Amino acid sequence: MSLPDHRPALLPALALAGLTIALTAACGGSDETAGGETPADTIAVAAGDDACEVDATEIPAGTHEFEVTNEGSRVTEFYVYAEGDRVMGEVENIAPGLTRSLLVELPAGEYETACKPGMVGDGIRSPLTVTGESAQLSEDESLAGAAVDYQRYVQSQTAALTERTAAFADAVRAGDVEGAKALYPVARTYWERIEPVAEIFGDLDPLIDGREGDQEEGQDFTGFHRIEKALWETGDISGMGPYADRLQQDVAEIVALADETTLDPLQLANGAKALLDEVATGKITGEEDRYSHTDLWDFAANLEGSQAAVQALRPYLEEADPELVAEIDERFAETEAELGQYRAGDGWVLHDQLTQDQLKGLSDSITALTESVSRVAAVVADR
């Protein structure tokens, strides 16, 4: 069947209607920074399965580098926790004996630490105050309209996604098995493009798009793959009118949110690269959308989120390294390039219908792209 499209067309070579193009996220610092003032400084933590170290539990606000190491037998996650769970940063699939790095700006508070061995739960949680006062990367006059650029091009997709996720659950509570598979990959489409702004809110992100095994003892399955795996597993919706119902609801009150939501310059950065991370883990790997195979729609649709939050950055990232700004737009065209070659009428082919080969043209790309885009956080932190 051929899938309505309701998405604008990829973005040509870092080309987003309303946004100015940049870069995006990352790990590591530079020795000094531009303007000669002291780098970020590194804050080591070692993460293991039963424990979570990490160097400081008091800190200056300002900009700090999380360097994680993690020393357990399982996979594991780390975030910056703010009130309520609000996620300040994060860094996701941190294999066994793999360090990987996290820029953060923190201005004073009370936040927690958490590491998640296994990425599940609510993980192994430490305090962390920050004191005093720090000029926030966001004053920089080329990075001031970042946020307010990035928060127009959200607003834009949270419309569609409250349209397109309430067709899908209407489709899914009228038992037409057909129409909401069809809808599917669409209203995810949308979902996709603002992870870096949803995926800030506490338990919301894997109530909404958690995949199987991916919750704790005794909490239920729910959200979009939920009722993908009774779409295509069984083809059976008839007990689905009570998840629909909890999507739908939860997809409103992360609207809500993500709407009134600015991000800072290395939120921006750092969600960036953390998309493209997402495409290497779950949509390359067929990972995400295990039961339908509409894989790569959800790749275009966080190589397009990924373009609109560099995009936001492009000002600042032109005047601070043009350099690196000419290589992203150059590895995001030629990703596109790539990933073009598999449309299929309105949508995309199926990811089980790609070789191998095809497969590792895909992830080769974007890891030249991730690889790029990782250094803009460094970049934005040394304004």
Second form
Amino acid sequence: MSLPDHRPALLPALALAGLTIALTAACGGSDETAGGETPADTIAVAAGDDACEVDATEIPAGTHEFEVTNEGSRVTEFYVYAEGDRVMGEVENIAPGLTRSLLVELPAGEYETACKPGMVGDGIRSPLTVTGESAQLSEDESLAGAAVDYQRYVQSQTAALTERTAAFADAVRAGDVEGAKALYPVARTYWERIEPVAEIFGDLDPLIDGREGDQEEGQDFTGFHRIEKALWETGDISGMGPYADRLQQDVAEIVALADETTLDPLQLANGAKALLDEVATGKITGEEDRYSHTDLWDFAANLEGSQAAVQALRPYLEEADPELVAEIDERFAETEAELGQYRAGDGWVLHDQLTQDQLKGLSDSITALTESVSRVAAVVADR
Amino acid sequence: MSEPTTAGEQGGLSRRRVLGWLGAGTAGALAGGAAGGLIGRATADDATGTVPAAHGAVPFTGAHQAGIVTPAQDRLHFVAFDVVTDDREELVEVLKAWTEAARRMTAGRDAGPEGAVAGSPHAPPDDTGEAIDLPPSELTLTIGFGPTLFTSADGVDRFGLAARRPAHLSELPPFPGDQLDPATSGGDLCIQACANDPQVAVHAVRNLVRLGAGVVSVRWSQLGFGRTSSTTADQVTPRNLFGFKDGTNNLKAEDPSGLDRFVWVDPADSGGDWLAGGSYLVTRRIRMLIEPWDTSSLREQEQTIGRAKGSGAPLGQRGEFDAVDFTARVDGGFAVPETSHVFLAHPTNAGTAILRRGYSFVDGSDGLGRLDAGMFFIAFQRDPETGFVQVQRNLRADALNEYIRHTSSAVFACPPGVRDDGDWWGRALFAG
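Please move on to the form predicted in complex with the partner chain, as the form predicted alone is already shown.
Below is the entire complex, every chain and molecule, led by the chain shown above.
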């Protein structure tokens, strides 16, 4: 959420940065494309509710295709992580029984694979070794890679956002109140993870995520929160069909724009911090989801999105300021642990069930994390 | 008296540099310990209106921490912290960082070496900037360690300090009529920031809080204005929100033997190996029930306090500083009633003395439209048991109790002063 145009620092990267990266060309063909070239092989992944069997533990450097089959009963996700949970590739939103593929280019190094049944937590992890020569990247190359990494992340999120928003809109149009309530925080997760990108498109953000009272004079109250209000306040969504249509259209529009947008490293650093500010100002206070009280879903998503942006910068930061990286890792872990106390099933405890002491613990950990993450931008700018 | 020297000497801007009107006379007046007495309501009636508030710097280093017998400044920001790490090293790092920031800010400098506006445009400034252009304003920063730092409320020795906890450092006992809010009581650490400009005090606390992120968490804080005690003989006795002069008989800086006896911890005292030269700090947020007080008669008010409202003289005497005579009789009764605050709190009857350093507060109004106001009582003493606790026990029958409620309580051990450039807050406790 936010009011339009309050963050002028976040402008489309291409207008600002000297980075010229051809990114989007590779994203046409396959289901979830991350790397680009034709894969050397296909690695089967059997994702269950309690297992994540990857049919390889050691592979050569290059582009690989992971074919992930959800054999469990819950929606799952599959990730390939480099050190510090830097996302090398991921496929979201794999429904039970479905198979989806992920193309990912992996330089030599140590990685982890993870399935996340229920789409929460650290997931079920296994080590993955990639053999071969590992090239030492220059600082500029590391930073250029950050933009590519993060764009890959954004594209994985927008794909899931599109699907989950469609499912939510379908439930609303069908008058399925319980179904829509269950889907509401899940669809928002993908939105909240990439908000720094979404906010670049100042006109669309308030249409999708504006809160009641944020609208300009004469502007209708639309988007997620309009439907949230109907779902939780009156339980009458008979008039919500047009709002569901509109939400789906606006999301489709912003997804098309976001997929084409590259954030420069400074924007990534500032975006990581901005996501934590979202937590501090909107989620801890319970303002964001004031009718549903599903603020902790958004909290978790903001935190994950912030971490994804920082981790995209990680190869550079590890050279430039390893102490800061260690501090940020520690504080992300502390914040996740603090938040982890309030997990409930596949979701989270509702905001209005948290005590003042519990909120203070969450607030303290976000405050400390923000102090650390706020120092990333200067490290990036000093290159 | 350390005037900040040239800007940039330590890499930051001196806030004072811009203030050309601050002359050497400032330092001279301060050296005499008289600066605090030059200002305030006592001179407001003279219609001069132009005497600047005391704005110089108070030395940060010394045998004792500043902010105890330092002439009481006019403004307070007091903050209590919980330590949220179990890592002793992290805590020590914060104490060191705080000491350096306190050293800088009390000299009128920015909190960090880069300063509010001289750092990278992409980095958050290491000083928050609201004190740019403001002089040191006699800022003092005084740190204290609460009982729970040594042993947590559930009995855990988080930092290996339990064995070093002085015998005198324990939670205060309950008193009749206490209405304490646990959320605004206690704390593992405290910092008392006093200055003659509220913005300078708030700036100091805000920057220290930032430096402590992830290691300490603010438990509660209190703003205060209008010192309610004088701590030197030169200071005019101020009035509290009941309209009475308060602190006439306070321990004063000019009484070194009294301070040694009642305020400073002796090397032979429990914990004296690290606490000698320090003192125990007791805070009580005392809500004053303003509306009932304001509608009570002048006679009732004076009988409750035991002093004349105008002159501050003890009842039955003429001048403020006339000795209290508990035998004086008026109209067949004792001039100073045995239930009056002065009668019960006076050293003669309490059998002890404390150094009071409290401030008035007004925290807006309560939900019923009544002023949420009172005194944030601060006292320093050599031992809380023979200091505040003894005094407070004696106040059980105090007529004033009808008009006040104690709503928060805390006790801290304040270590001795930072000795030199390499010293830091708590070194003797953590490194000794």
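Residue numbers count along the first chain shown, from 1. Whichever C-alpha set is largest while still superposing within 1.5 Å between the two forms counts as the rigid core. From a predicted model like this one, the values you see are computed outputs, not experimental measurements.
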Is Glu327 one of the residues whose C-alpha moves 2 Å or more between these two forms after the core fit?
-> no
2 Å or more on the CA of Pro60 between these two forms, with the rigid core superposed, yes or no?
-> yes
Kindly check if the Cα atom of Pro206 is displaced 2 angstroms or more between these two forms relative to the superposed rigid core.
-> no
